[in-house]
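This document starts with one chain, in the form predicted alone, laid out as structure tokens.
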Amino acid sequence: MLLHTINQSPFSNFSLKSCEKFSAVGDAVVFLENGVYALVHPNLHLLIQADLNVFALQADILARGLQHSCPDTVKIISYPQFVELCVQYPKQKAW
């Protein structure tokens, strides 16, 4: 099981697509920093349909005004919860 972190906007690079391509069932994805723009990207459903656990950092969502754009299938987490995920998934890949 792998924890994928995406910190760049999917509108400016291929991080979302690459993550979807190289992820496996049971992996988790965390959107942080500008990566939270994935919440409004048309390809977000690919990660959700791939049976991945999808998370987004609340502080970054709020900082970018996306609090009303988060799908129900994405779990909003705090920094302490992000640390817990890092412990739960010791293998990580940053996109």
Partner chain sequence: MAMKKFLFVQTQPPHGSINGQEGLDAVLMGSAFTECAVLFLDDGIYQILSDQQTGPLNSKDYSVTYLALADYGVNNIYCCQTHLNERSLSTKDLILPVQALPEASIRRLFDEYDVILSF
Given for the second form:
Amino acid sequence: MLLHTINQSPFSNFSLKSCEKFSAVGDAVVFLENGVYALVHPNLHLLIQADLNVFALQADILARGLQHSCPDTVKIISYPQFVELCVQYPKQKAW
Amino acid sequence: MKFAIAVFGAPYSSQASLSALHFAQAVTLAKHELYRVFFYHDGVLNGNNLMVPPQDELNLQNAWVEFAATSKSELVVCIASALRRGMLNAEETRRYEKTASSLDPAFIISGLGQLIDAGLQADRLVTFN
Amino acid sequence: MNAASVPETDHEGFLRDRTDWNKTVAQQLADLDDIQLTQAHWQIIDIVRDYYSSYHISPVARVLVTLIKRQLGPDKGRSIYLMSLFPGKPAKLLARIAGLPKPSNCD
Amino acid sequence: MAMKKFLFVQTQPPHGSINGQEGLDAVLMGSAFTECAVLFLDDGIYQILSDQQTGPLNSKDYSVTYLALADYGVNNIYCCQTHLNERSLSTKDLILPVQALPEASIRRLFDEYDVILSF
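To test you: the structure above is the form predicted alone. What is the structure of the form predicted together with the partner chain?
The complete assembly is shown below, putting the previous chain first.
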């Protein structure tokens, strides 16, 4: 099981697309930094449909004023929860 | 669990360093072991002790040094990346006949082998690029 | 070239300008470590210079030993042979004498 | 415990940034410790496009350094067939032999290796 991390905006970068292509059922995706703009990207639902567990870092969401645009399908996490995810998922792929 | 962190991004030009710092603090807060923080690529610039950000902004170099002091964590910069970008400690300053050193003494200058070693020895290697 | 015209080196004896390198200069650089270059030395120098010219890197010691074994045979393809010709830190010394880029300390 | 295997993923084209060159340095270093493989994704494949002439730019041509990987014991070198197709490239355009994999196999690589380092 992979922990994908995406830190680039999907509006200007292929990371979201690559992650979707090279992920498998049960993988987790963490959006951080500019990656949190994925929460408002039309292709976000593809990750949900692919049965990935999708997370986004709260600090990055708040800093960018996206707190009112978070879909229910994405779990909002703190840094300690991010660490906990790294414990659960043995490998990271940083896109 | 034993964690290692790799930081690839320059301070301020990328968020990698700030994210890695928050993550590192969370690792130690959760009582995990932090085996090493390895700075590569532009990440070596986090060791720049000449950085002077405005007083109402976080000084990332200071923040890393304080974190290392309180958590007893090891901060390592890749020597090849560091030399290329002018991050020299006193010894390298002498070796390359330069006039000033720029790398904070809290950062250890070492080889890229330390990144590989971190990947081998730690249970988790988390990269901030 | 006479003995007086030694090209400029840094304090560790590396050429400041690698284009200054030639066979005479190589001996001058070797003199700094009291090494008289023999045919055996030159075989190794040629190997690392060829390698650098093909791949744009200096081979690490482990790979160099393999190259020597491949080109000069198993008797010479041993780190002890390399150490006997270029004692101390062979990779660094060899880079210096062969006019290759100064390696970073911790490689 | 068996030694962990490393997969190095090159994603950036050459010369526009130093990521690829420093990524290659990491592969060469890794080869001294453990089994390593290289995967070229997206524009990363351009790092090994043949006939790079860096003289006029005065940028180091490290594409030839990839040819040294075999001497360093790195023999598993992969790329994505789809990414080649998108760029109208074939493996014949590359400076060294590379196994072009379908997308599904790339995911299996991620499973096969223990540590994934992306540049």
